[in-house]
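The chain below stands alone and is given in structure tokens; this is the form predicted alone.
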Amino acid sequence: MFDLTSRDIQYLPGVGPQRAAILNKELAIHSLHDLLYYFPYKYVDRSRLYRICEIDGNMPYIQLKGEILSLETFGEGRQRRLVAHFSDGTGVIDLVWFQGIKYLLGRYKAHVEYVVFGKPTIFNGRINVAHPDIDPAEGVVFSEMGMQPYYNTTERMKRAGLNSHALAKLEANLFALLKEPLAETLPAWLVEKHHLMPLDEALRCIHFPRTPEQLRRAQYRLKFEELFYVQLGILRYAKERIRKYRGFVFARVGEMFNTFYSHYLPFELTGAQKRVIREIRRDVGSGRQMNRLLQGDVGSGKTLVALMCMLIALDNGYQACLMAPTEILASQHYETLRRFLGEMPVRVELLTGSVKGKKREEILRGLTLGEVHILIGTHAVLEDTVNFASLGMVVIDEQHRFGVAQRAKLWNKNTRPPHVLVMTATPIPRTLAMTLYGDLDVSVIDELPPGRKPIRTIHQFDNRRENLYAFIRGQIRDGRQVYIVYPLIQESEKSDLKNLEDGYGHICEAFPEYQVSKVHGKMKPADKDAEMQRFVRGETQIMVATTVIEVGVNVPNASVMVVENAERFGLSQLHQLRGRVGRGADQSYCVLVTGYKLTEDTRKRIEIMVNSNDGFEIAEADLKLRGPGDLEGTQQSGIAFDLRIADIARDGQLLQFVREIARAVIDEDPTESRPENAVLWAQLKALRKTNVDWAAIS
């Protein structure tokens, strides 16, 4: 059997040098094993044939068998449209093409016998068909039609000719070369034991399926191989690394965390904060580097947590780092911790970009001597000219924010890699924390601290503005401040959405007793930052923003976040946004601003965030209206891996129960060296080669 990854696409046939450039361009396919691999993304039924006289404008597909009686052209230049009048003897249909009208008119005729297939409309009071599919009747056996697959083009494929009926047709051409079975590329008894069809049927079904149960059974087949070796890669590379690296013991919890414990929490842990802090303590202690994934919503407590196992490093004679993806952020951070340390002996340093000179030498020279027992920072701690005395403890905030190479060189800061704690406030529903994060144990915060108040979130249409206003003054006479997201910073052609220049002008003019901060991405950082501490200490009421304000900005004071066109946002972002108040004792609110033209999924979406503020809860509900492709950047900039076939939103259980078969796998053959595995361990190989860099995973 011939090698198909190695097998140019141009040399199919049907294919050539012209569309081979246009399916390596549009659709990254490059070889026949590519192509292979390019599923259909529906089916329709094409073994039942209708007559004009049964179909009205409503029906999603029909299929007729008839003639066409006459063919004319209408219209000039752009406008011009080719109609065929198509009758099978029980009424008369109009065919409509726009486009290729020259080629259609050399290759339909009149009075001949065709099968046309296609989707009916209602055009003045005509039924009509838009570019339709024909083939010559002759050929036409229905019972062979079955389930026609349909395949994702893109303009400018269908420009070239390359619709998905030609797809169908260059897969065809492909099983046609495939003259023995495609070599299998799971376990015979891992096959056997799960009832799985074989791959060559599999990949034959998939394309050509006769029957909806043979569909189902192929898919299955597709779905359980593809996420099985994205778990076992992950699992495997988690093992390897626990082999390879062995962590630093800390092994007592001494006097700056009982001091710390006793005299200076600012208040009673919660069940949940105390439970993470358990498990972080068995880690640290257990001899193997950790690797934690510590979740929770934004105000839930992580970086207390994270500051007393920092506490635990230095008991134990190390330093820690925490490292934040912006200055406004690192210098939050930074402020938090002296507070909370108060009066203890602990010395902590800020080290960012905009720190230089003498002020940098010094932290640079407390580093290397042990001086300086917390450092955070954002990407300067990486830098090379930072080196750290013993380096124990790294706690990474926001985690999707730093690059696989950039974490890689937090670990040569020590001879061992430190122990690694990532927090997120960015909650990730279980099936995609096991895809994204397989190799971290998940730990997570699901508790409020005590005193915080649930923010009340409220629909409001966008004509009840009156009332909005009133509301705000309200809250600003009660000294507290508020934030008015919109989604564009400026007005574009396409789109009436409130963009943020018209806004900030009707918010001041609105607002002419009160001073606005005004912040975007576009801002110089410098700019940005002076807006935002403006506001931080209370010298502007309002701040007009854009999603900038996501991740960050702790204002407790700040009381109201109204989002405009909160129809465009994603249910995590509006959860996000929502998270930037209700940080102090007082009541907060979320005001999500529509217009009244909802769509079923946006709808859906208002109601999840008025009724729930639970971030998990959000966050399975986003996966399964979006699927993981939108998680709003956090995910899928991590996920080293295509998914060609499986969904980690519809597949949840399928992904938990191919991880425990991967699992078994791993421990019962840990030398990979059992000969009924043979194919498994090659398969990995081959596929790590190809599409996924499992050290990105971590």
The other form holds:
Amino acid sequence: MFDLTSRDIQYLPGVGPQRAAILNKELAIHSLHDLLYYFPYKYVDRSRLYRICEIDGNMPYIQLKGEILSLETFGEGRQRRLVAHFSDGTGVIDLVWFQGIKYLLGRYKAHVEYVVFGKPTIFNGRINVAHPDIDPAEGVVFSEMGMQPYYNTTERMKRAGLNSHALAKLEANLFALLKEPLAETLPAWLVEKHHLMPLDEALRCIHFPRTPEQLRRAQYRLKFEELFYVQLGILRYAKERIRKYRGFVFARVGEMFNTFYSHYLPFELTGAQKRVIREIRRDVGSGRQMNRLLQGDVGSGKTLVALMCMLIALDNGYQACLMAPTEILASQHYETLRRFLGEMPVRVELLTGSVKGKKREEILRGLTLGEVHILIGTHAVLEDTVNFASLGMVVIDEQHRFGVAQRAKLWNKNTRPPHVLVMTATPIPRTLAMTLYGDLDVSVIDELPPGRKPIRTIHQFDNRRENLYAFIRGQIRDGRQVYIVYPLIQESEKSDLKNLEDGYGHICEAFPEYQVSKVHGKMKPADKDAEMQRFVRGETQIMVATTVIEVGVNVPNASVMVVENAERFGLSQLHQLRGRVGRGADQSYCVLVTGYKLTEDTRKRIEIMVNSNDGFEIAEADLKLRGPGDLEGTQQSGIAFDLRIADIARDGQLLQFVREIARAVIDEDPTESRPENAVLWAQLKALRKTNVDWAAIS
Ligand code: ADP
Ligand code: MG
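Hand over the structure of the form predicted in complex with adenosine-5'-diphosphate (ADP); the form predicted alone is what we had up.
All chains and molecules follow, beginning with the one already shown.
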């Protein structure tokens, strides 16, 4: 059967070669099918008009009809803005534009009726709509308009006349071409059982819904399908992997583990640590290759769990390897493990980029001979020259700093892939973990070691510096140390670096009696390290830094974390930074410094930080506020698919629901041969080819 939708987009009426090239480049739309699946990002209910007197502070995009009373410009240069006072007889609002002012002034006039569309906000007691869509009201017939789709476009597209409106028109042209209903991509039984809208109808309605109810049903159907196939793919791949890869069997827990447990362990394990170690023991004894994600808030004691698991590998005649994202962290782990292991006959070595020459050769030889039991290192351990006698267990700290390809390299360091434990302190909400790492088992340390005092978090406006400095001085007098962190989101941004330098100068002036360290990403690793070490040794009292100190650094004597421009950090990042303090027995503090004017969003973020110390709660909130695309730790985690319509933050329940359905399908049709599922397996195969690389996920 010839599928019309595979036809090249340039042959659609209204496109042609030039626009086709732009659609290819800007939106990766190559075929009619691609266009069909380019969904609107919002809709305006153009059958409904609101009145200004109905507006409250909390409204979505709405539509108003009225006239402009007057137009005014304020400010100069980049501050310049155009304000139109707009009324529909029930009240007055301000329409505000910051760009294209000249054009707008030429185009819109007072005392003409317009239909305005935008999102109202309330600022200083006045209702504002920034950058609204505005069209002459003449000729608009509301009852005929239904829900109007809005499509994302780019500047380049707009210049070629491909704005949202034009895209809507192309979609309409496309539907006019389709004489036959589109072939269903879910099996009939599934559509029926869950009362889903048929595909053909759902696609028409997602572009041109007549009513909100119709739109809701179309969205549900398409989200259902999208999440269903993601889960089906992941679960099927996971099953495949279990079948294909046998794991080393660590049958016994022997002398190393037991000696450590009874003679060297300096404190009682927390209940959560015990549970996680049990879970891991079960995995590595099962014959299955372990692939486990260990989540635990900062300071929850993951390192110790890692060590004890590595000892199990040693007990069974295998070597273990612990990888950290930076040299500082790797050497800290090295010191920590050496200290924990005391006099035990375990040879631990540290391999980083700066270990060279004879020392390096010695380590490499020790590894191939099996004399080095535990190797700790950075990316350097991945190099081809690093060969083990028998690597059985790999622990990866702060997993999100490592890409998929790097993890794959580790798999090839032995004849069979070693067991893999990835640890992260960036708590990934359950719904997201399921989608990202559908086949990864997850363990959680949800308990902190006893005796920790919860960190007190304080919000401070930046015009109250004397207070802040007095507080810092008091803490240092009590023998504590202090971090002051500046944002440096892009390590190349000059203005950020200047911020840091200014801040540093400022602090040196304000605290002439103390030593101040400075660390940022532009420094040479060796210098950075040396400066860090000065702070660790207590030679400096204040550390002025960028987020380079975010991960894992452990200075128990530091009790204050000041975050400057806290509004510029994401929630998870703030939580990570806060986790740098509160590691000792003293009361610790996190001070979030912001400007006076805050957006609603920032206000919420700061409030969450002040009220919660729970990383998971914060991660969930972050996901809701920012959406998964931005979530810390997921960007670099090698997410292998794009969701077109489902939203992990909002559709968590649906995700779990379809996951169970997918699981049942796999269980009931293990040979993938039932005729009623033919559509389904064919579709999965087709998707695999286009946009999903399951093998890359694990
Ligand atoms: P993280 O999970 O952030 O990597 P660490 O492993 O660095 O946490 O542990 C934080 C601190 O808590 C370390 O100093 C460690 O020795 C200590 N610690 C770990 N487990 C326990 C425990 N069960 N009881 C008391 N202290 C512990
Ligand atoms: Mg750690």
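Positions refer to the first chain, counted from 1. Just so it is clear, the model here is predicted, and its values are computed rather than measured. Rigid core here is just the name for the largest C-alpha set that superposes within 1.5 Å across the two forms.
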Item to check | Displaced residue check between these two forms: N128, CA, 2 Å or over, core reference | outcome: yes
Item to check | CA of R339, rigid core aligned, shift of 2 Å or more between these two forms | outcome: no
Next on the checklist: For a quick test of reading the superposition: does E361 move by 2 Å or more at the CA between these two forms, rigid core aligned?
Outcome noted: no
